[in-house]
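For reference, the chain that follows is the form predicted alone, supplied as structure tokens.
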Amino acid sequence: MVLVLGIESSCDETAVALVANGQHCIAERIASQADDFAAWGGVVPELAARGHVAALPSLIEDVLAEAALPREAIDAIAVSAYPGLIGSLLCGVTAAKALAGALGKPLLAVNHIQAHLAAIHLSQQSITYPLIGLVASGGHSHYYLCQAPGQMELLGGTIDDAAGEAFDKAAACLELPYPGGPNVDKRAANGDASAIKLPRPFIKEKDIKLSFAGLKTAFLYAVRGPQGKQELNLDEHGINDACASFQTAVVDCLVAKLLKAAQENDVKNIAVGGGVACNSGLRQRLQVEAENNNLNLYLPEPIHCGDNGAMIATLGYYQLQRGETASLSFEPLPSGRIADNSIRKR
């Protein structure tokens, strides 16, 4: 059995690990700053890594603890090294780098993104390659070819804003706490898909590539008037409508995208990571999608769809496997090529 510490803090979520074989999850914490954000609307780059430095050093005890395994029995440690905020990433980082150094074990340093996609390693027994996956989150909406865990090449996405990026802005123009991905989707549950017409840029075009900068700004004319500045006037069933017009086309973007690519590379099998893959309207849309088109669907459980320490962990297994190792004086790059697993060293 091959144990595999993951360490997360690319933006705001402090997690931890302990992942068997790449598969199995034996331990993990999580300790969000949501809450803390919520009155900025949005995360602070600097507060972000203040509540790494506090959080890191007693969630790594409580893994070890709830494994009721000592430190030496940790085969490697594999840490998110990029992309993100270079401050978070660098806690998680130098945590890692301690941490290997004083065990003497192997580091790994993990592509987050990529992570996300590594993470229906730990909800499947088996998983089929090559795969086209979409990793979808606040500050990600591409497409990828993946032959392996890891090995990925890039085909396309959004041109400007993310779709988890997009599902905030909507949250805010209806006034729904942040993070407002949850919110719509709780409220789209209870609306009409058909009460608002929206675009859905792009839907139509050959080319693997999205877009909401258009459809959030289409939204915020239609719920707050032709320049987007009238007071929100919608009771609760407008709200409600509002944002399940809303999710309908987000999903419809990127599961219409998702299909051409498998389409076009003539591959069967299809996996979504990232916090949008939480998302229930998409699930469902992708369950559905994947029946009709006799394709084989992989989703992260919920719990690893947003950032957490288990994906690194998993991902990090299998670059161990294939001898990635990291030298103990790699720096973290804040964004970085996916396809590209090289680390800058000192």
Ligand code: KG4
The other form holds:
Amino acid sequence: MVLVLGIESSCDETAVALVANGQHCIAERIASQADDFAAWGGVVPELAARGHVAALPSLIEDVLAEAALPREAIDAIAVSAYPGLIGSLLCGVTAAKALAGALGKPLLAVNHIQAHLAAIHLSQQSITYPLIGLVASGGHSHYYLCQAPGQMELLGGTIDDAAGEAFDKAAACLELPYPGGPNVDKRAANGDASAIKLPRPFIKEKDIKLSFAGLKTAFLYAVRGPQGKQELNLDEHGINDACASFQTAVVDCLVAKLLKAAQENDVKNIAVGGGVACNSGLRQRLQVEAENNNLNLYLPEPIHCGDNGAMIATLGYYQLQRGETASLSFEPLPSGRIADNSIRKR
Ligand code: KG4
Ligand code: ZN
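Okay, that's the form predicted alone, but what's the structure of the form predicted in complex with the named molecule?
Now the complete complex, all chains and molecules, led by this one.
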């Protein structure tokens, strides 16, 4: 059994997990600062970094205590290395380097976006590759042709906002608290999706391309008048209907391009990861479309859709198998391309 400790601190979640063989999560902790940032309407990078520093040591101890294992039982330490908020990334990376150095165990620098898709391994006995993977989160909405965990080629994606960002902006427009995605999701379950007519940009085009900026503006004008500046004048039903209309438009776009990418690449397996993969409307639609189109669908469990340490440990496990370890002197990157593996070798 190979035990990898995964550390995630790229944004406002501090998360630690111990995963066996890249699949079985033995113990994990996810501490979110989302409630602290509700008052600010978004993440304040400097505060997020301080939150990670305060949370990390006890989360690591809690995970080891729950697993009833000493530190020496850990075979390798994986950490979210890019992309993310640089101050936040540095907290997890520093903790991971300290542990790897002190224990004399390998260090694994993990790409956070790739890890979101690797999270499907935590919920399934076996995954068949190649697959088309969609990562839909607060900062990404892109499609990849994946040959193995962490080995993926970009096919296309959004040309402006990410899906999660669009959900958060739609929620703000309806005066729902941050982070908006889960609130829109809850409200949409009781709403009428045909109440507001909204565009589905690029849906008929063959390119693997998304755009949420125009959809977001159309939504703003629909609920806040032609200049988008009117007072919100919707009752509870009206808000639910607006949420259902917006969610359905986003889901239509995300699913249409996922099916198109699978068809064009002649791939029978599809997967979605990232915070938006929690969305119940998206999950339901994917189940239906996968069945109708004879595709195998892989979705992470809801707890492993948003930022978590288990997905980092899982991808770390596969990197360890391939010998893709990082040196103790590697530096995290705020950006970083999906194919940028050079960081592991520095
Ligand atoms: O993957 P994630 O936790 O962090 C990033 O790497 O960005 O994704 C966070 C995003 C937020 O925009 C949040 O509103 C969205 O995922 N999200 C959802 C849902 N849960 C989280 N969007 C729609 N429906 C949900 N249930
Ligand atoms: Zn994420």
